[in-house]
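Single chain ahead, written as structure tokens, the form predicted alone.
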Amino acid sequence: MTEVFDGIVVGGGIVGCACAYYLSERFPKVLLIEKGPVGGGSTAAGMGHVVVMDDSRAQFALTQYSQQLWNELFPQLEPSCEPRSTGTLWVAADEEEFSHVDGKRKLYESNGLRAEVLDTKAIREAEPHLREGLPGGLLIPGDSVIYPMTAAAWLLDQARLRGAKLLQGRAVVKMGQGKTTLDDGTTLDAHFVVNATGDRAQTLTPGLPITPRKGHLIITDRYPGYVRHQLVELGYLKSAHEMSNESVAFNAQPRATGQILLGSSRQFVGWDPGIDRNLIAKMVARATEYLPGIGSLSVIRTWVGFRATTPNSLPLIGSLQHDPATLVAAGHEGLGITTSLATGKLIADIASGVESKIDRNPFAVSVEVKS
């Protein structure tokens, strides 16, 4: 008799691994399929920032819920996952940006999150390498960072301890109606299937409004203490949601190794995986506007990844109207690491037929079905 799985998750990035983690709590027969390394792809090009973002009410709810789930898991994570409570320091470049800081503080505090406005003196004390004369910023001490690849592997390991299975080295060429077809012609059956293939999701579920958006990362040699918090410019969201062919924003993260991880860039260039040296130069130039000495530090590696971008900057989490047995967990843009756990929880809720702790409607999946 052909084995029928409760659920099959396609994609072994951190979102797919989170889906397997929570599905394995509720179903005994879960299979995750990944053709490459677990935690590879976009996960390996993520900064690992676990942050509450306030671009929209739905985004705030999803990121806050996911951060709560991460905080619950942190004591259990292996040291290799590098969970660190760095906080996020949103840096104002000028007085105009600083004038919005108090409103941002009130929003966070009204949702139960700590937030502290720092003036010119306080921000220099918090981060001595920041440029002199910056008007200030907003500190969110509850934010944190993790190492995405090992965190994804840990989630999958926990799912496997509960009985979930991993099929690695095989590509899925077709999925839908509870069936998953592999590149060797094998067909696997399940009560539901989950498309968690990120920037490639539209190839398996045609019609999904997902576009790949390339991003570069830079990592330095070891300079312990040079950066203490996750540093993000207050203009970051404007850059992130600007649908131009190219944009850069200042984003610096202290790694547990003492290295500094620098972002961020965004490009609509299809699937071109090459390093854009001109864009790297623009990223460094942007960073030196905030950290003047960073350009003198030694860089040991640059690399790229592709974000799964949607028109409204919200991920797609839900089932297809024309195929309820197919669930989608994709389109997370630059917040896949943060929102992976909440996404996995929502997918498990949908598959189990139970209500979720947050409203799922903003993430409903719509596709253009061609007749």
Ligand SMILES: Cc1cc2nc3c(=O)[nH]c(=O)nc-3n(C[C@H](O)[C@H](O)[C@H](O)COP(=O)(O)OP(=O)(O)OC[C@H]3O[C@@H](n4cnc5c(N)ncnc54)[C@H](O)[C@@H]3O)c2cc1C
Contents of the next structure:
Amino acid sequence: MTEVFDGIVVGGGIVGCACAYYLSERFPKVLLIEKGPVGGGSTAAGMGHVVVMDDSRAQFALTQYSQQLWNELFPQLEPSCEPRSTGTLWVAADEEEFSHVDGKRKLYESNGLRAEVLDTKAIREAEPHLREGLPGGLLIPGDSVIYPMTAAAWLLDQARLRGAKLLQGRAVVKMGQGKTTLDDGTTLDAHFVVNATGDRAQTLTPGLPITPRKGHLIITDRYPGYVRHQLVELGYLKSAHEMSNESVAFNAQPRATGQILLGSSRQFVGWDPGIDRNLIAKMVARATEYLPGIGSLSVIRTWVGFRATTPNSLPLIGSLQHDPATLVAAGHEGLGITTSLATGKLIADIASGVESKIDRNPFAVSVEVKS
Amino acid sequence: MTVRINGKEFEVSPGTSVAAALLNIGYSGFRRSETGESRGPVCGMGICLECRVQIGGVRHVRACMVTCQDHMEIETDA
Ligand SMILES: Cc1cc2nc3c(=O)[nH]c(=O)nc-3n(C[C@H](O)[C@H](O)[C@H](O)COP(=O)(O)OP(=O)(O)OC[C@H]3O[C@@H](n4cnc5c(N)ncnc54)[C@H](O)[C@@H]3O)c2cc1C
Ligand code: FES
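Same protein, different form: I have the form predicted alone, so give me the form predicted in complex with this ligand.
First the chain shown before, then all remaining chains and molecules of the complex.
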């Protein structure tokens, strides 16, 4: 008789690995299938900022829940996962932006998170390389940074210690109704199958409303202490939600190595893997408005990645109505490193038929089934 | 003209690259690797990045690509 798995997870990015992590706590027979290296998709391209994001009530709940889960894991993570409590410093570019800072503080505080308004003097004490004369910003001390690729591998390692299996180097060509077909023709059976293939999820589950959104990143040589917090411009969400073809927002992250990771751009250009030098120049120009000395640092590498964008900017986490054995965990846009753990918990809750700590409805999956 | 290398003044002729100035003075190690090994110039043309020093407070500057300026502050192993 052929083996029947409790659950198969397709895709070994950080989301799939988080699903395997929590599923393996509840099910003895879990299999994760990854066609390439673990954590080698968008997970390898992302920034690793673990951030509570206030763009919608549902996103706030998901990011806050996921951050709590990360905080629980931090003491256990391998040093190579580089967990660091950098906090987030939201920087106001002008008085208009600064006037919204107190409202943002109240929102975070009313949800039980620490938040501190910094004035023009305090913000430069916190970050001496910021431009003089910035009106101030908001410090969220509870946010943090991890190294996504090693964190994904760590989650999968823990799942495997609990008995989960990994099948690597084989692509899934078809999934549905508990059947998973590999590119060598083999078919595997499971009680449920999780589509965690990120920005490719709509190819295995046709009709999922996911569009790739390209992002460029820049990394510098090592300049320890040049930037201390994850710095994000307050206009970031404006830029992230702009559905225009191209936008750039200032985002700087201190890596454990002393390197500075500079973001970020957003473009709808399909899966075009090329580096756009003009866009890189725009990102540096944008960063220079906040960190005037940044141009004197050496850049060692630039690269691109793809975010899996959905129409309402929320990930798709749930089962298909017409095929309850198929679960989807995809569409995490620019927050999948943060929200991976909560996603894994929700998927494990759905698979084991229990309630979740947060409302799952906003993430429910609906697909346009073409008949 | 003079440059300051690790706090000490040295006379250099105009047009000398920082790498040449350091080599003339007798420095062979310009920087330290992450594990503390000594590293110095290899290619002399901006490609290998082994000659990085700190110039005027800015780290990771390729010594072979910069010409000495009067009163320049240069630090090795920074
Ligand atoms: C520039 C940029 C910056 C970002 N910054 C942040 C940040 O600071 N904080 C944050 O929280 N998020 C950030 N993100 C978002 C984050 O990187 C993603 O949301 C997250 O990595 C998505 O993980 P995933 O597991 O869903 O997808 P992926 O990592 O892409 O994993 C999907 C996996 O599925 C595999 N796969 C695909 N098809 C198949 C198949 N048919 N068979 C088998 N395997 C398959 C792929 O090989 C891949 O490994 C950023 C993203 C980008 C692009
Ligand atoms: S000696 Fe090779 S870069 Fe300077």
